[in-house]
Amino acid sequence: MTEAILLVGGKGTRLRPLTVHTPKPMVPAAGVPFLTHQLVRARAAGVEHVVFATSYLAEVFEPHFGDGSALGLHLEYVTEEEPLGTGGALRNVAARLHSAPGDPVLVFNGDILTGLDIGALVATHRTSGADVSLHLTRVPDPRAFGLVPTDADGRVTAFLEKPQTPEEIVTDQINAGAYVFTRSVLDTIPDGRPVSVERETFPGLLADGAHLQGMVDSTYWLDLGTPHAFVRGSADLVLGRAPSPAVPGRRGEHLVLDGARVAPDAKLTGGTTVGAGAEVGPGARVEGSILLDGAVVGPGAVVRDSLVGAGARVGARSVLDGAVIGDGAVVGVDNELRAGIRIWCDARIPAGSVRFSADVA
């Protein structure tokens, strides 16, 4: 049996207002909580037991997923009393694992959408005899990431901070947020204090001569840490660009969930999701966006690359482009919201009052 730990304790600050009432991994993407996509893919790869390392809004996870039997999994939940960082979270849940000291344990970050071949990562770990194996991906511009160079055999040689100059870009490989630990290595992480696996655990293991293996898998990969990225990831799931057996419908230009109402002449394109009970009015256009359950888009409105929260309303003829509308917010008619504007939960925007504004609470 292969076991996994899911790191789902982050506050999702960059995703607010989506995460005011909902932990980041539970925000819906392509019709289901994002975490569902990770769990279903893990199960398809042979994982049977998953331990959630929770912290922020920890009470939300178990009522939704229960014991995991509906997904063919055995799920357990461990809540941090205080934030422990990625490494501290792993150490905090290690006692719930059933693996023998030499067995592999998968670790996933709860905000990464990826087409990673999970079985290949485990196989790489076993055949290389590594203490830890890391999924690495190549990115066109690595300046926003820490770099992970490897030698000709794929062995990790360093963990480098974000490059500040072109000369410091020695590789385009970055840490993609999925790992396989040999079970005994988890017990070497200090207990009861915050530990960063990226800045402390991995560099420390490397300095001590441990074997850290990198596996480059440059299939689909996206960090969903920002609203723009989250909306894009959901659209890619609907369009079939990102793989997931959990999408509740056929891949295509749009996904309309049960109970939603879409006017016959409305246009839904670009991987749009329309949640249960949501409404799209006559003549409206929704492109590459997420409408959560109960959202309403009025007649003639245009919603592009945006997320409209649960129960929120977008008035007739309003234009949203790259916007995030919090749960329960109301955008009056004839507004124009662009350039990444965020409207906070339950806010009220009067008719015709906003043009390219900053965040509105």
Second form
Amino acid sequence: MTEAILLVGGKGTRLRPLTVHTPKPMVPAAGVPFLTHQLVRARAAGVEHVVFATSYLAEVFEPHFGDGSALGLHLEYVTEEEPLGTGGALRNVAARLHSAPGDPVLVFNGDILTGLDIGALVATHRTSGADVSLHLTRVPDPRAFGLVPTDADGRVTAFLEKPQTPEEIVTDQINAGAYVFTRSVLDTIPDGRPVSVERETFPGLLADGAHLQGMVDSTYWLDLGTPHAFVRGSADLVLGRAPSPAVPGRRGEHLVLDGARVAPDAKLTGGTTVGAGAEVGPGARVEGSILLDGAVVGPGAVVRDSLVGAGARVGARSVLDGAVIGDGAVVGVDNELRAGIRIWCDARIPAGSVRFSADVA
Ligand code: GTP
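What does the same protein look like in the form predicted in complex with ligand GTP, given that the last one was the form predicted on its own?
First the chain shown before, then all remaining chains and molecules of the complex.
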């Protein structure tokens, strides 16, 4: 039996205000809490037992997923009293694993959307005899990431944090947030204090001569840590560019959940999701966006690459482009919100009070 640990305890600060009431892995993407996509893909790869490492807003996971039987999984939940970081969280849940010391244990960050061949990562781990195997992905601009160069056999040679100069960019391979640990290695992580798996555990293991194996898998990969990426990932799921058996409907330009009301002449394109009980008024256009449950988009409004939170309202003729509207917020009529703007939960933007000027430095 393959087991997995899901790291879902982060505060998700980059995704605020979406993460004010909801932990990042539970924010809906393509109509279901994001985590559902990861769980269903793990199950399809043969995982049966999953332990959630929770901390921030820990109480919301279990009421939604329960014991996991609806997904064919056995789920357990472990909550940190104080956040222990990614490595400390692994050590904190290790006692719940059933695996023997030499068995492989999967670990997933709770905010990665990927088509990774999970079975191939486990197979790589077994055949290479590694202590830890890491999914690596290639990105065009690796400067914002930790680089993971490998040798000709795929063995990790270094962990390089956020390179600045061109000479430091020795590879375009980055840590993609999915690992296989030999179980006994998890038990060596220090107990009871915060530990970063990326900054402490992996470099420490390498320095001690452990075998860390990289597997470059270049299928779909996106870190959903920012609003822009989250909205993009959801749209890619709806469009069918990102693989998930958990999307509740057919792939296409839009996904409209039960109980939503969309005016006949409204246009929904680019992988837009309209949540349960949400409304889209006459003549409105919604492109590549997420409207969460109960959100309302007024007549003639234009919503592009944006997220409108649960119960939030966008007034008639308003334009949103790359905007995030927090749960319960109200954007009055005739506003123009662009370029990464975030409206906090329950805020009120009066009619016609925000305009955008491209000339602002
Ligand atoms: P930001 O605050 O926006 O950076 O997001 P984050 O808090 O989720 O941090 P990051 O994206 O670096 O975390 C990677 C993964 O580890 C995510 O799935 C987090 O939920 C998880 N994680 C981060 N810190 C902790 C922690 O202290 N405990 C647990 N259990 N999980 C964590």
